[in-house]
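In structure tokens, the next block holds one chain alone, the form predicted on its own.
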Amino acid sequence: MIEATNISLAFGAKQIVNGFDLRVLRGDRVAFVGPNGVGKTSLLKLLLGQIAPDSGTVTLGTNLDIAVFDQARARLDGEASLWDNLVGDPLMAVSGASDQVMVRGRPKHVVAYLKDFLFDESQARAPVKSLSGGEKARLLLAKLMALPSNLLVLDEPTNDLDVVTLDLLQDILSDYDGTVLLVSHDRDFIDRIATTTIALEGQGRATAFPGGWSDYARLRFIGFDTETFDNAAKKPAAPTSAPPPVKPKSKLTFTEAKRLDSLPDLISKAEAELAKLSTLLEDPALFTRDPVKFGKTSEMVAKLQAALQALEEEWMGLEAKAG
């Protein structure tokens, strides 16, 4: 679907992204996460095409049909009716027919329609504008979700959600059979849906972790930094025990003995992890029945075996400059 190499993109003194790269195959659901102003909608407008970066390439797949969940809800017409608003859409217009939309090729009732996402009849004839957030949102689901889309972006769509919508929201991208590229700070829905997740640390750091919010969250709490952790699977396999704990000696630096005496335990969560994901692989109907999860776990197994003999390779230098 999308495919990112070696891209950069700055804005002034802002470094947004730097060499990075990204593979979204069919089917993937990719989350975007990070603090406010990292980058986030500047990276997913880069992958999109919409802006170009300084350096790499980015190459889209063709025959992509973009549908944009976005957080202003720009598609929906504030002082029109719901009724008005899915028959008036020309992509969702049936010829002669008024009270008819087509739905991913197919003509159905607006009202029937309109019940498919928690509208009842009585709505149908409402403005727009009179509707909570979290109706809205539903609103705008039903007119994305009724054209034949591929790839699906989701802006903070989880804001202003009411609970309904927001299980309904995840329903619908359950049975979605396109890619999903989702922006949201919301850890539990991210958790639910992604497959990926990117995490924007800031100048221009910015990594692929394989699953969702949790994931990211265990993986980093390890202790990698970001440049460790992208170059690891240059390096050979790890060892399979931790060294023991040291206490800091007198020939190493301040910074360099807490970084020794806190290694033990970076290295013990890091197996710890490693055989978290290695029982995962164990499975074997892993791979037929999630094929994408199955390559991704295996490319994180690989990343972090060298990343611990890193880790380890550090502990051993720090000890001989001690010694």
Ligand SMILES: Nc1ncnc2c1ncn2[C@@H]1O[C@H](COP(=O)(O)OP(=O)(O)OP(=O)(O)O)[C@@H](O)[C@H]1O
The other form holds:
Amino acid sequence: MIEATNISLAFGAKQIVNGFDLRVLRGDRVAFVGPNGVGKTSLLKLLLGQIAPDSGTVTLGTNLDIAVFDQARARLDGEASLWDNLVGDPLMAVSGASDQVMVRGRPKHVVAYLKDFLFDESQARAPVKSLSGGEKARLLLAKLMALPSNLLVLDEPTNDLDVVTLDLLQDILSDYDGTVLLVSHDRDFIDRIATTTIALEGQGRATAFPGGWSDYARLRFIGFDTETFDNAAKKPAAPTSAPPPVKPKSKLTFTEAKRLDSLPDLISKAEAELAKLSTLLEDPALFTRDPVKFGKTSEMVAKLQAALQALEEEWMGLEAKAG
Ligand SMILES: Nc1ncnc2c1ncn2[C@@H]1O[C@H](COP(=O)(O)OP(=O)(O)OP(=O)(O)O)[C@@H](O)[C@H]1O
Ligand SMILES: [Mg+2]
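Beyond the form predicted on its own, can we have the form predicted together with the ligand?
After this comes the whole thing, all chains and molecules, with the earlier chain placed first.
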């Protein structure tokens, strides 16, 4: 649905992304995480074609129907009732029926639709201004989800949502059959939703990890900073016929000695992680239950294997050099 190839963007000295690649497929749920001001919203805009990269290309699929959940910009008429806010919305109106709303191409009774969003009948005629913040957010969701869409964009949707609305939003996203792009600081929410997490780490560093925040954090924890990880995965396997020349018995530098010390631990952590991911793939139900996650996990296993091999080669090289 979206293909970004080698995109770079900087605002003055502020690098947002640098040579970033991403392919978003139908049904993917992509979360963007990173500190305030790192460039999450800008990356979303790049991916949606709203701003142009300095270099590289973004290609959007045809027939994209984008729905944006934007709490700040979306408008509700505070004086009008919930009922009138829905029935009176030209995008939701059903001609000739004043008690129906169009929900993804099908007419539905407005009260029944409000019930889907946890409002009871007595609230239907109340003015929107009497609603709590969480209730207003729920009404906005009702408007958003009524429109046909296949790409849902949520930029920090969970800020100030009450628990009931958070659960509802999670259910909605789980049932949604389109693609989701989500910016959030809510780790738990991301864990429950995301199939891929893009970590923005500053200076244009942005890397895709399979799974949610916990998966990302775990991979970072085992010592793969994103650069090492990517480079190791990209590095072609060394030809077995020509082992790298090592100077026997030569002394290691201080940095090399420290690195050699830390490598066995890194290797065993990578091995443990690889074993865990491989076990996931052995579950025959995973492919049918969640083909996206299955695909991402397979990709990650391949990357980890390459990274592990690179670490082992590095270890052997340093061992040989140390004599
Ligand atoms: N059009 C622009 N021109 C110049 N600088 C911009 C522009 N848009 C964003 N920036 C800057 O780029 C940086 C990233 O902004 P962005 O809004 O993408 O960050 P963010 O990760 O979404 O932050 P937050 O978590 O606060 O929402 C900020 O320093 C911002 O001031
Ligand atoms: Mg932002």
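By rigid core we mean the largest C-alpha set that fits within 1.5 Å across both forms. Please read these numbers as outputs of a predicted model, since none were measured by experiment. Residue numbers count along the first chain shown, from 1.
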query	finding
Post core alignment: Val128 C-alpha displaced by 2 Å or more between these two forms	yes
Threshold 2 Å Cα movement between these two forms for Val38, core superposed	no
Ile267 C-alpha relocation of at least 2 Å between these two forms, rigid core basis	yes
